[in-house]
Each structure stands twice: as structure tokens, then as C-alpha cells.
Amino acid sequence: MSTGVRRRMGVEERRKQLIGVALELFSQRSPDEVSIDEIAAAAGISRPLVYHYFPGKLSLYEAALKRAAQDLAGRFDEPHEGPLGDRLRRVMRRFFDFVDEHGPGFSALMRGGPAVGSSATNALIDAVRQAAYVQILSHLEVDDPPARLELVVRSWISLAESTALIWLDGRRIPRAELEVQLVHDFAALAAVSAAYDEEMAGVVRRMIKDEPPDGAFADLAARLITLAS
């Protein structure tokens, strides 16, 4: 956290500093609990100077949220190399890294915080979800997704969000297990949809075509077989 002697900064440098300070504070506690006075003190400047750069806490929160949203969207970027199950597992690891680092802020955003409900905030959240959606489709090598595939991918993104929120409330399930479980959830959602639609069946066949015997999707199949036996 930035503290200490005040020094002159340019406008953009000061704005970036305040956004960084706010992000750190919002990561430790709900934004509702963080005051402008705390942000000013952490930045080593006066309260009026904070208002010189941002009209109020809401605008500062939205600026911090924009930076966090860009970070979160970037967590879904993954090279198109190796089995899909392994790629999704790496994505989930980075996703939970973000949730772990920004727990209270992530929770406040999804459950209701000072900026929730504003069009700017909703647009940022939707942009993250859309970035995740586009990334998953690119890994499935689908440009024009059928309705059932869109349903599967968007449902899975919502499931990842809700799983992360539940995990934050006590962290009663080991994080590593949830990361793998969400990869299995994706495969399960796709498989169920494939049972009703031949186009989805083709997507699933491509998903598992290059999966190794010890891969994430094979692990799910083995668990289900064991359960049924």
C-alpha cells in the first residue's frame, strides 16, 4: 500500500496511484466499508485532493473496477496448446487467483456494492463475461455457436462466478478441488446438451478427441464409471 511523504505527481500518475490504492483497500474489505479519508491517507494526500481527481467514491470505485475487470478478463486468455481440459484448468487457476486476491471487492461487485446498478458497472461486468465467452468459443474452434452451445458456455461462466462467491464464504472446500470440479462441470454440461443435439455431439467429440488418458475429462469419466459400478 502506498504511504509516506507527499510528492508531486502528474495528473495521470496520481490517478493511477489512487486507483491502485483503492483496489488494494477494496480487496481487503467491502468497498462500502472503505472511506475517502482512508484512501487519502493510504495515498499520502489530503481528502480534498482525492476529490480533485475523482468526484466521489463511486467514480473512484468505477475506475478501480475498470482496471480489475481488465485484469479479470485477461485471466481467460490461454494459448491454444495442449488438451482442452488442461487449458480450462489453467484458466480456472488464474480465475481463482484473482478471486483470492480481490475477495471482498469481487464479492461486493457480484452481490451488490456502491457502484452496482450503474450502467458503467454493469457494462464492465458484461464485458468480462463476454471476454470469457469469446475465449471459450475460440478454444472450441466455433465461430457461429448454435443455441445450445451458447447456453452451455454462458451457464458455465455463471456457475464459475457463483462457485467463487460460495467458496469465499468460509472457503470450506479446497480451492484446487473446485478448480478441477469446474472443468468437469463444463464437460458435464456439454455432454448433457450433446445427448439432445447432434451439433453439440460433434462439439463434444472434438473436445475429447485429443484428451490424454490422464486428462481432466478422462478423470471425470473414470469417476462417473466408478460411481455407477
Second form
2 protein chains.
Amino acid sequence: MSTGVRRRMGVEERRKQLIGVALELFSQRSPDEVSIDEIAAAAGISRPLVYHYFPGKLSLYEAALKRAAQDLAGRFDEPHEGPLGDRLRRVMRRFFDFVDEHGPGFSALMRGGPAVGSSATNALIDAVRQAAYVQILSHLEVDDPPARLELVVRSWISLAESTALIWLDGRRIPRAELEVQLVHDFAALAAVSAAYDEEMAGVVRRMIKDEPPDGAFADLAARLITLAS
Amino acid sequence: MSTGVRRRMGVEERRKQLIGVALELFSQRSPDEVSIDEIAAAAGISRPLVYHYFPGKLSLYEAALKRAAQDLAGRFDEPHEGPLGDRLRRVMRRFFDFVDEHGPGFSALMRGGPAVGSSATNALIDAVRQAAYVQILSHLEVDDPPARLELVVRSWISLAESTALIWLDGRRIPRAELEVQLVHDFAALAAVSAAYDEEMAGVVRRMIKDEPPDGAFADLAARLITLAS
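Now the other one: the form predicted together with a further copy of the same chain, given that the block above is the form predicted on its own.
And the full complex, kicking off with our chain again.
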């Protein structure tokens, strides 16, 4: 928002400020509904001056999206310490923080709308997915993933995205529940794949060997056995 | 492909023929790579005549996509007879048939490319997802789904899409294995949700009560217990 105080900014500083202002507006409403006039007003500068720094709304949108993508990818960083389930749980909390902060913009982007879906925006989304994929493999300590593990990890990432989108549509389930559920979903999808494949069974055994007996996975297993009986 | 035989077709017949020819070309290569000239040649008519029936490539693409969407939604129809796991297995086989037949076009569409992602194409994709959702609820005999069941069904539909897309990228896992795996994934995601929610537990108990003791779910459960021990 404008502070009312006008002072000269350098080019890079001004660009950064505009990106920040635009990202906030694009996060709170569908980007289609945000005008350059609004961005100019929120930044406390004139409309022509916005065009001086960005040739059009799409380029400003892409710059804002790039910053958001870097922000999200940064939240995937997690120390390689402690049980895997707890690590993933912390990442899921930061992922939902991000989704919460950028709700309407995240929905519009991921559902594909008129102002989005360019090859540049698709490349940014793919880069974030790839960052998530690389992080998970590094925590699993796998360098050269078999095809079935790649499938489990990548399809789970898409499950996490759709879970977040469904959550945003009405927020009818507490997000903390979904953060835990996605950790469990990861284990469940890996276990299903491992049930019919020896290589995946090895991955899953290594995954759960350091899980504490009172941790999330053990609790889930006990509850599933109760459910089945 | 052109038969070489020229005869006069009625307007609707010609439109249908063009849609069929275009769908075949859009299925085999990314739609961006298919030209109107090619479509005209394959239909055995002149380029201006194509434009007589469709104002541009996008309108022909959307018409082809509409036919493909109706085709796919039709494959979700399944008699309400026998164990649920077997029913879903048959639908998964038909889903992978469709994905197999339309591979490159399906990938280009679902990954979002320059020629796709219009609001009309997004509406068609959403309509197919909704058809899948309605079918699943009808087989579960649920009229008014609780939020957690809606989440499981919708997020599993997205998992099925991403599994198919990953399969198309190299086909490194036999599709029959993935058809079974997706049936198991559905049960696993429902079970994870049911582990912490009484209402979902009721849904899952009804889901598995008619499963045969030598069926897919019982086999999976036995294998998971082996894996965990």
C-alpha cells in the first residue's frame, strides 16, 4: 500500500516494490480482476510509470509469479534430521501457509484462467514441482529413482496441489488435518506401490525404519488395522 | 485420411468428418504442431473449405476436444453390479484405453500449452472431471457427500490424471499395473481419511463389505500387512 511519502527509488528498487505490490494484489484476487491502475495506485505511482518498468500486465504478473515460485520452493527446504514423517509434516505446514497467503491467486493460476497458462507461467509451475520432487528424493536418499518411485513422488505432488485447491474452495476441512493427511497419503501411495514391487518395498522399509513407535505412521497403521477388522 | 473419392456432403456430415479427422491429428501430435493445411489434406478438401465450416483452428480444436470429452465421459459408465473394486478396475482399463489412443494430444492439453488453456477448454476438462465425480458417488450410493469424501474422490481423480500423464512420458511401467494401482490408491486414500474420521470410516466399511475375500482389496491388505511386519 502507498505510504503517501514520495521519494526517488532506483530502477531495481522500484521494480522490486512493484513486484511486491502486484504479488499482494494478485494473491488476494484472481489476476484477471486486478488492473494496472490499481497496481499503480497501490504503489503510489502513475500508470505510465508502471509501464516504464513493465511493458504490460502479463510481464508484471510473470515477475510476481516468479517471486512467489521462489518463495514456495524455498519453503521445501528442510534439515535432513529426525523422522521423515515429521519432516514432511513441517513442509506441509509451510506449504499450506503459502497457499493460505496466496489463496485466490493460487487457485486462479492452478485452475488455469484467461490471463494465465502462458508457456512462461507453465515453466514456473513445473520448476516448483521439480524442486519439490528433488527435495523429496534427497530426503529419501535416492539418487537414481526407479520409475515406480518417480511415479509415486510426482503423483503425490499433484495430489498435494489438488488437496490444497479443494481446501481453498470453502475451507470446509481444517488445514492442520489435511497437512497430516497428506503425509499419510504419501506413505499410503508408497505402500500400495510397494505391495507389488520388491524395489519399492525396499524404499518403503527404509522410509519407515526410523519412524518412532509413537509417531504418525505407527498411529496410522494401528488405526487402519482397527478399521479393517 | 482421404479416400480419394469426392462426393458432396451435407453441412453436418462435413463438420462431423472434419472433427473426426482433426481429432485424430490432434491426438497423435501436440495440437500446436497440426496445421489447417494438414487437416484439409487429410479430409481431402481445400483449406478455404475448412474455414467455411470452422472460423479457425481454435474452434476446430474445441469441437474435437468436445467430442473427445464426451467419448471419455461415456467410458465412465459402468453397471451397478458386482464388487466396487472390479467396477473401478474396468473403468480404469477404459480410461487408459482413451489415454493410449489420444496420448500426445492428452498430454499437450493437460500440461497446458500455448494453443490450449482457453476458458472453453478448461470448462470441457472440468465437465469430464465432474462426470467422473458423479459416477463414483453414484457407485458409492452417496447423494450428499461429506466434505472429506468429496476431497478423497476429487483428489483421487487428479491423481488418476497425473498417473496417466506420467505413464505417457516414456511408458516405463505396464499400464495394466497402473490400472490396478489406481484402484488400490482409491482405497488407500479413503482409508487414510477414514482412520481419523468416523463418517468416512462408515463409507469405507460399506465400500469393502461386498468385496470378495479373494478380490483385489483383500489381496492388497494381506500384502500391506506383510510389508509392515
